[in-house]
Amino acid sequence: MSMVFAPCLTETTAPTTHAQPAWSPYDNNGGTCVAIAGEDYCVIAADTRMSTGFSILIRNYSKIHQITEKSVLASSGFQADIRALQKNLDARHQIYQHQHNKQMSCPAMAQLLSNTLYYKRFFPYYAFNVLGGLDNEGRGCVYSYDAVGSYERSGYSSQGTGMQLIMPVLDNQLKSASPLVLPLQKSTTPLSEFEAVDLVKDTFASAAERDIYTGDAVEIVIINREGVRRELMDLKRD
């Protein structure tokens, strides 16, 4: 009697592969920026916490950079790109000073920043900026940007991880006129300088309760006809 044997089946194991996280040239270091423009002043503020993921890297990092005597830039996003952007603007402003023997006005700096961001649109700076200062008439001005240079002038603005928490408060308290309404209305807010500073402090204290990337302290820069003044207020550290 012939016997038929079934072929021996051996168990084979597939080679194990470990999933590698996708590499990215960008990181978001968090933080929140706010700016409010008044009739004869501008208030620019940003928190001092720099994070990555769920780790706090630095608790006293300034996100505010003064470019001219009447222009201050606050930025949130990838701090390496932001630093490169600041150096670029400083160099361009220095060239402007040598050629024209004067400092660039805040509206001119706003246009330069837009051009600089748009020039890098195919590999953009991961930076979300608010530019504040005084215009040629001494009025406060605030310009907000996206990553590729689109910008608008308004009475107030916010950028960063706490923007969704802060902007509704500013909209409720300030209600800037729409730029689509004719005749054009003033873009400045009706608050006094003291009231604007208090509002900025309240919004940051509220945002720090909910946003883990906003905290430690808030740096406030006030620009008016007398010059530039800085204040610092402590926030939550956890």
Given for the second form:
Amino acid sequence: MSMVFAPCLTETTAPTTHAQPAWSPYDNNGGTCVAIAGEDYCVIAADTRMSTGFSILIRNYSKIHQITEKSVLASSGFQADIRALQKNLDARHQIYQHQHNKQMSCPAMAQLLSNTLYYKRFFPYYAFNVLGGLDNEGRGCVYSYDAVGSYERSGYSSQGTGMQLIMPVLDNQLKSASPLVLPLQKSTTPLSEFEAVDLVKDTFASAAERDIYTGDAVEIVIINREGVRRELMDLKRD
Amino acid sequence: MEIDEHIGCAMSGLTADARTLVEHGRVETQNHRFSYNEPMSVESTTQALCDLALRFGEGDEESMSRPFGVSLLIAGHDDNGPCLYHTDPSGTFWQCNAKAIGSGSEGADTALQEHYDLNMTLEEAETLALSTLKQVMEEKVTSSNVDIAKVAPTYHLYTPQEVEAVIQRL
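Switch over from the form predicted alone to the form predicted together with its partner chain, please.
Full complex below, order starting with the chain above.
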């Protein structure tokens, strides 16, 4: 006696399409962020254009936010969510300073950012973040994130609408061994601070050519042992 | 008992109450590692335990109607180097270089004051701790009625053989 346990394949249900929502809680304000880590410095840059759809809202909006003495967050995506995220991290940092009598280190802030993003796993912050700064030993560090908090430390990274244009160029110029290769290689680049800033300016100028959401100006923040310094370079405004 | 890899504690008083405090300390240090990917500083851990002692427990359900009847010696190693804190049921804590708690603590504290030196080696500290304990203990010190633990820089509870080695040096 043979028993057939095949599930019944004769019935098919017509595929139902989900009703398109009339309103989305998210919007993409565009823009690109880049960060490069060096031996004793970190360069974090983002363009200053904020757009919606095919229009420009603001030509000089800063996407960069310094959270602690040694960490700087650059985010592209939905700027309202990003602003809320920045305020959240600022508040958490204040509490940490009160409780532990010291500033948060960059690796600690990296973990906190990851946890904060995952906390809203089922209604995410529409933010694509790059965290840059100096670690406990004074070496540059760059952490890049997805919208729900998955993160990795690396020597350089970019996020945002211009990421696809910029990342291959950075890979070509800066590629260090994969973080999955053992023994673990140091994830910093042998570039000097001046060369890194120059590279960032070149990549943004290139991205602004073809990405409509990137342009107007690029804000560059450099952290090293002396402190934090800002530079602003104009980009194409079309 | 171990609170985290880099923090240990000793207790005196109603030791049953101590277990609640140590458990709280363990949870707080692990939460800190989860949130910030770094070890919690010894002072912050001590503060967290004292916060609990002050409230007689946490929340509406679990809080007690009396203070925790236990003093703790929290020993740990963090960015500031090795450090020792002493807590009491009021929720106050003090940082110390050397401290004794318990029924024989007055005599032991005096002995420690006389012989303690900031530049002692680990072996000298072991000998001092055990000889001070010997002075205030009625029974003879053996490897089965004495416990030793160190945080240098991670927590380690001595095996009976290691305790025996220190007793031999007394």
